[in-house]
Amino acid sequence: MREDLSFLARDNFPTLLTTLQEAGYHTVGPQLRDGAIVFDTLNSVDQLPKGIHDQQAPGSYRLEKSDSPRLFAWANGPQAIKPYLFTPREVLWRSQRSKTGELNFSTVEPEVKPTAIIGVRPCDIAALYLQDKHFLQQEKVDPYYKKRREQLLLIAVNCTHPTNTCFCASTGDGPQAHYGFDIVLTELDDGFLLEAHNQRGGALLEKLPVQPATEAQQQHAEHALTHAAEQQTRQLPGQNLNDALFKNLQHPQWQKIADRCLGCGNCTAVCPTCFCHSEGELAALDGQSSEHHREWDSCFSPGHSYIHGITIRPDTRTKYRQWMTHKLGGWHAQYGRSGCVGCGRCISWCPVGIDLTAEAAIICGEGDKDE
């Protein structure tokens, strides 16, 4: 029995939100919008998706309502927390023409306030680790991402209700969070087990009306997490597919995927680790000023591989191949691990239901599906 776990009764859960708000945090949490669970400003626990369950399958996402008192009995929605650090669109700098015709450039600093996100899933914690690798731990640090990251407090929630498309257990990124959070919750029917991961989380925990977790509560939580891992039927054919994928660049399955793929980029839009972006200028109509912005892009977009009059990846086959080989293979050399955290979003939100795990198994020689 662990002595560092605390229990917060369900009736006392609102004190977590009020404690964060009193500490000056802008609070964010999951809530229902347009038939999906997304993160947004959280002013009251009544906004959380109480009694909501998700049903996901290749190309399918549905929500169901029940009488359950649970707030986190769902796997994930389409959004993740990436937009709160790597924003979908932002201005990086502005230029202004002076009266004498000279151009003056000024950097646009993002307006950032301390933000606490409640309900972050283990797979999205793992995705944040990869985003940190890319934006913070390279030779050039991204100051926009860095400023937001420094103001972020994370309340993770262990996943006890995986859905059909989840495979985080096979990637090693869930259903239990082990790093990267301030506090992690495991939801039970009557309340929550809480564990602080750092000093900031411990200080927050001391302000809550908690009591030591009993042995029965801990066993219940452990059983729920074990069951969540056992429920997952999908998996990739390995955690490092670099050699297997690059040995099969001419595999006929690439074309079979392309015959179904719409090239819409949904998989990259919902992926919590994708970081491709484009940059452009937006000039004022009077010609006296301009803004330089960056916004999310996708390796499926027509201009992504355009270089000096040549499109390197001109068709859907080569675009999808680039996405999978980079995500599951090339990232090992760049970031020390796969770019996939097993969240399954790319499967659920693909309009034609392409299953990344099944396609990777075929290309790597471990599957027999012929589609």
The other form holds:
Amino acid sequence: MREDLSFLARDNFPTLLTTLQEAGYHTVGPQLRDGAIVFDTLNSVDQLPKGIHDQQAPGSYRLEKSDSPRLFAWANGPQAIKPYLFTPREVLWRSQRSKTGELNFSTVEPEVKPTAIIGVRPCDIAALYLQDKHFLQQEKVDPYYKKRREQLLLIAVNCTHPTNTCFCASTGDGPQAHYGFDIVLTELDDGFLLEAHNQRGGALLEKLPVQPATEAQQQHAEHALTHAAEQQTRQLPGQNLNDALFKNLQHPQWQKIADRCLGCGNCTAVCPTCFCHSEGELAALDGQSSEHHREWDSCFSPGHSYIHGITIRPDTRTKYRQWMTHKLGGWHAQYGRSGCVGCGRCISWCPVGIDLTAEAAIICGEGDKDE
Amino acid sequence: MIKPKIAVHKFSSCDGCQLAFLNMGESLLALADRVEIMHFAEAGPVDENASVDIAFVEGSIATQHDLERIQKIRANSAYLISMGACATAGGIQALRNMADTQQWIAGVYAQPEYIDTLDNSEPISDHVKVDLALWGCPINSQQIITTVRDLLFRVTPKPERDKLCLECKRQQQVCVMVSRGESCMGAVTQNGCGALCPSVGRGCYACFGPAEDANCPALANRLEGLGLVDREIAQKFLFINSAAEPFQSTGNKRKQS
Ligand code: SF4
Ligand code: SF4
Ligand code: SF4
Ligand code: SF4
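Same protein, different form: I have the form predicted on its own, so give me the form predicted in complex with its partner chain.
Time for the whole complex; same chain goes first.
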């Protein structure tokens, strides 16, 4: 039995939110909007999706309601916490023409408040660490991402209710969080098991009306998480698919996918690790000022592989191939692991239900089709 | 500084795209400061035959008179922009291209001899060279501002290349197709509206025309999977931009089957 686990009774759960609010955090949490569970400002625990369950399948996401008092009996929604760090659209700098005609440039600093996000899933954390590698652990650090990242406090929630599209157990990123959070919760019938991961989390725990977790409570939590892993039916054909994918660049399956794929880029937009963006300029009509912005882009966009008169990937076959070979192959060399954390979002939120795991199995499973 | 001259011409259309000028608010003053508006009947100035640097053309070619006017306008304009679905793709009125126009006229009007119409409603680009196409039903003010600003800077305006889905996700809308089974045309449609319809919970009608590499047959299959019959699928593609490819061929295929 572990000594470092605490129990917070369900009735006392609101104290977690109020403690964070009193400490000056802008609090964010999952809630219902337009038939999905999305992250937004959380003013009260009443906004949390009590008794809500998700049914996900390729190309489909539906919610159901039950009498359960549980707040986290669902897997995930259309977005992880990516938009809170890598924002869909932001102005990076402005230029202004002075009266004498010179151009003056100024950085647009993002305004960031200390933000506590409640309900972050283990796969979301794994994805966050991958985005950290991309935006922070490089020669050039992204100052916009960094500023927001530094202000983040994370209350993770282990997954007891994975959905049909989840496969984090096979990528090793869930259903239990092992790193990256301040506090992690596991929800039980009558309350929550809490574990602090760092000093900040520990200090927060001390302010909550918790008791040491009993052996029975710990066993319940353990069973729930083992069961959650066992429930998952999908998996990728291996953890490092780099060689298998790049050996099969001419596999006929790429074209079969392209016949179904809309090239809409929804998979890349919902993927918590995708980081592609494009930059643009929006000049005022009077020609005296201009804003330079960046916005989410996708390897499915026609302009993504355009360089000086050539489009390297002109069709959906090569675009989808780029998405999968980069995500499941190229990331190993680039960031030391696969770019997939098994959240299943690209499967559920693909309007035509293309299943990454099934397609990868077909492409990697058949022998050497290289030219 | 010599101000560039512009004209706004109207052909067969509803006038909605011209409102993108009038709805500009303060920017309209900035525009009037920088260009000389020679012809814009809906706003005041009338000089249809003026020579201009930029001509904005709203509406499709649908009458004998339209045919003659567009040639003159092209001859008088250095840079010609088709503005909106009608001018760019024939518009909603191009639905009649699929019917027997004379029979309809006879059926609808008490005195058909007063009706001057061609059998088809056609985009401006079928008749004269179009330098830039602005899609949309209607277009919005930002499209005009960006275009005029680019031309004043002497840079070639960039066509919109994103699909609506990408903007829908940037706006963090919940996909209506995945979450509710609504039929949505966003995956084959150019961005332009900022995902207006998904933001109010309904599927896109494809106002901004086909996206660059739209996979219409795949979307048609998906719509079938959502329970739409061929006739309904055809209506999705043969609507505001019915004469634009690849909407037309996918729509026709479903219509005939
Ligand atoms: S590739 Fe798909 S399953 Fe993997 S992390 Fe991205 S969205 Fe999730
Ligand atoms: S795989 Fe699905 S979500 Fe991704 S681009 Fe193709 S149709 Fe869109
Ligand atoms: S609602 Fe429509 S536009 Fe938005 S992502 Fe879904 S299919 Fe695309
Ligand atoms: S979402 Fe589609 S139908 Fe709605 S305004 Fe935009 S382009 Fe038109």
